[in-house]
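In structure tokens, the next block holds one chain alone, the form predicted alone.
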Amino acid sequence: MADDKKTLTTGFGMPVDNDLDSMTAGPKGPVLVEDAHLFEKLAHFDRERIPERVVHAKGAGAHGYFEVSRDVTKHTRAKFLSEVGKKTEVFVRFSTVGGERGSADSERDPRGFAVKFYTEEGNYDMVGNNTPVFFIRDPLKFPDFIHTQKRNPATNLKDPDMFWDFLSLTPESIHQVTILFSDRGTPRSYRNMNGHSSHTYMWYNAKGEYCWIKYHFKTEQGIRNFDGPEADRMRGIDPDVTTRDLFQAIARGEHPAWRVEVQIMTPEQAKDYRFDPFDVTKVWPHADVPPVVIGRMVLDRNPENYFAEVEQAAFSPGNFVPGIGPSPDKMLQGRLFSYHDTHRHRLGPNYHLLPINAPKAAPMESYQRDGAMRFDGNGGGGPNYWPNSFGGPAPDAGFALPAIDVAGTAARHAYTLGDVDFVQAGALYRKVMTDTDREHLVANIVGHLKGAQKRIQLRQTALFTKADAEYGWRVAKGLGLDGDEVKRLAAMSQEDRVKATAA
């Protein structure tokens, strides 16, 4: 019907008479500056690309829900976890970590696994990966680590020397490296991989009693990975394979689901645990801390607009709700600042007002005002300071985190390097992997590490040897290295090993 016809307008609502022909001085031009519609259109086009994420640049996302299946109220006061059967709306973004937005989905890379819970107490973000550990445990190393995963500043090419030089000088990375170069480093789809918080978090109940927890999202679709050659071929066949798979599966009505588990450790257990429970390069073995199922997550709705809902989605491990808080994990402590800060740079100081990031079931009551793209009422005429006596929102001490003991000297404390960093990587190689897994792992490492200088190959292979003698021997053989020299390096301290393989 004619009444339903929509009229094209400018961004400010002025009707547009013609969207095909610029205003010109005569049929041949030149173009007139007075064509406000033309210049609005061009200026907006020039700014359509917001800064790319430094990490997790390429991703896919979907909407869904989380449903509680276990009573955990003795551990946490979080309302979205307060009763069995309770459902909370979620938005999930999956991503590759190191590559640019145009990189292939099948690249060997950790996968981001970020979940935004729209709870009645505000938004809670669980920002994790498809691996339960990470490469480093101190945030001071993070910018350097990411630089080595990007491009050489001179050649603008990916550089095996940069990649392996840093890792071979960072022994704590051995566990994550072993996972990354297994077939778990190349998932077939986002639906067919697990997610993990990796970090340790605090849960606390209404009495202020607390415990430490780790999250695990276990896929109900089963684990499916590419092996190395399959992943290489897929980069040329369909570089968007996992993005396409997620969208099309949901469109078909095949809604992916994950079983949500937590490991729970008491403060008393944490004090005497055999590993530092807050070291993100370590897992809590399930034999020590058995996971318990607390719920189920289902993704059942695709985004209507990728930019608005996926590209502008912003997650932060600092977005907590009452009942959940941080742990002393050093990497987590750094991320609590860095994630919010990078979103402020990429999307602006008011990114929390964007519909995908704004709380859906809780009001926003703060004294933050002004700034670019403040598109709500900006607090109206209410006070913009605290304390005030004009009825502004007030803090409530009842929501304070439980107090934990913190003591020690203010200094740059280094972790004590020792064989403990190699224990879990060795156990993964010997006890968890199958013969086929080990074969693929070694082939993937050799295929990548062969591009690095020999001295770096020797240093890295010595680390594999410290995790497991056979592991190191097989990599050394694949690279054509002298096995005795590798063993000699493996027996050295890290400091001596670095000196022995200096440029």
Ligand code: NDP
Given for the second form:
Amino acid sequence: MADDKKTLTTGFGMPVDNDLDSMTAGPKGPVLVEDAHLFEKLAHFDRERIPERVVHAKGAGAHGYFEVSRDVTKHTRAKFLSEVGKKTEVFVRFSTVGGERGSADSERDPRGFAVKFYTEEGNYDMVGNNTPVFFIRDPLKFPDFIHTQKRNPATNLKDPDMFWDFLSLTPESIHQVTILFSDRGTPRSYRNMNGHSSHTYMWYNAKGEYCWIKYHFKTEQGIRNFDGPEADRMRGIDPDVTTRDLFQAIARGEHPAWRVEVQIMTPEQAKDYRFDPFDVTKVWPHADVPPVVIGRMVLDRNPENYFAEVEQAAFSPGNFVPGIGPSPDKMLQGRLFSYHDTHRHRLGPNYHLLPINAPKAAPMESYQRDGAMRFDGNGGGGPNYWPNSFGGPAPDAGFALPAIDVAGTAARHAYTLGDVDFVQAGALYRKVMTDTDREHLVANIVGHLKGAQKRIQLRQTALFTKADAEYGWRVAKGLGLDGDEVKRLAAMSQEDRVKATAA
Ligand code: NDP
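Following the display of the form predicted alone, present the structure of the form predicted together with the ligand.
Whole complex next, starting from this chain.
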């Protein structure tokens, strides 16, 4: 027998004599309960699936590194950013958002772009998307929004009425809708798309001086998208096209890379900025806040086991390291809670101990104890409370976030919809998109919106008109709507428009 030949065992390490024939009473007889191996095998199999993520269920991931290329120490004390040339190990997970775990990769959807930096000060997660903005800016709307992107409760089918009803009643979504229905809503591969933090974050230096920043990961492979018909076809030809592409490219030694940029805004600039700089439905125009390159991210290693490394990977925008903190962005504030919470549901309270989620370059010295599946030493015999005088780990006030002024009346403050909410969608359509981009955008919208009721088509097309008159006119034409009626609706307040298009 060769030395490396392994004997099959049960999950508890007992050798197994036969893994093909169940133990039965006679050759044709019923199965015996004493076949512990059979029942252990079936019982474990029955429990193989964990709850899929309620959003971002279908994804692919890879390992790699981030390397600093610019001195940013005057802005942040983060150690992983402290030196030009410094490298930090990362794990990245890309995903679609609305589809189930088996759904097609070429669905029109934003793409998740989540990066875990294993730094010496703990794990830092940048949990972004391939779009620089989002549909909504208040987390209270998030569960409703996601319901409309998923399946109708009666038919269990995707439903254009739900989809467009919500969006047309949520006009701040217009910017993200315009990006989503451009060909950037169907990237050809995960390698060929950008990543954005979308949110604003705080960076602060060793002196406690802070600034506001946004991250952009720019693909070195170039942007490449499917157009609408190609994406439709690809759903049938290869539903796993982007998952396959990422794995195979890395296996071939083609390691995708992104240029990492930040936009930096001073607190003084933010105070008097012409719109709320923490509103995630808006970008910071480059002319106001030019991006600077701070480093490069490379993915060079595939996971060895999808479940262990990709399915169990758990990211949270609440995982910060000293030098980086949150901003008052309301959507971000909601996410700070929600991500950890969903992982506790999906993976259990000790999910941070799983190898893919545990800090690799920093010690973990907390007083958290017990809970389901606590599989490390659980703190051994050391103290499990703070304060203690038995040498347990102590908090260090030197790591405090800078104090920022927060004041105001406690109430449910609504964002007032203003014309400023339509400006950036209009600029994207007019100034950034090419003729082909605009043509595809209109065709992609018409192909989807035509499935909704006419009154919803009218309400949504009025929003496109508010972003840009030609944009709205072309969508109206494609849908066969009365252009004058759309213009009349576009001139109304949102409240009147909703009344005029009520069921
Ligand atoms: P700029 O001309 O300086 O930047 C335009 C940006 O748009 C570039 O970052 C470009 O970078 C990106 N872009 C190009 N084509 C598309 C597309 N079809 N869909 C989405 N993004 C695209 O202008 P501004 O900074 O003044 O922004 C103008 C508009 O550009 C914004 O209203 C916004 O819609 C969009 N945009 C702006 C970003 C920002 O951070 N300022 C970031 C991304 C988009 P790339 O091709 O590398 O993505």
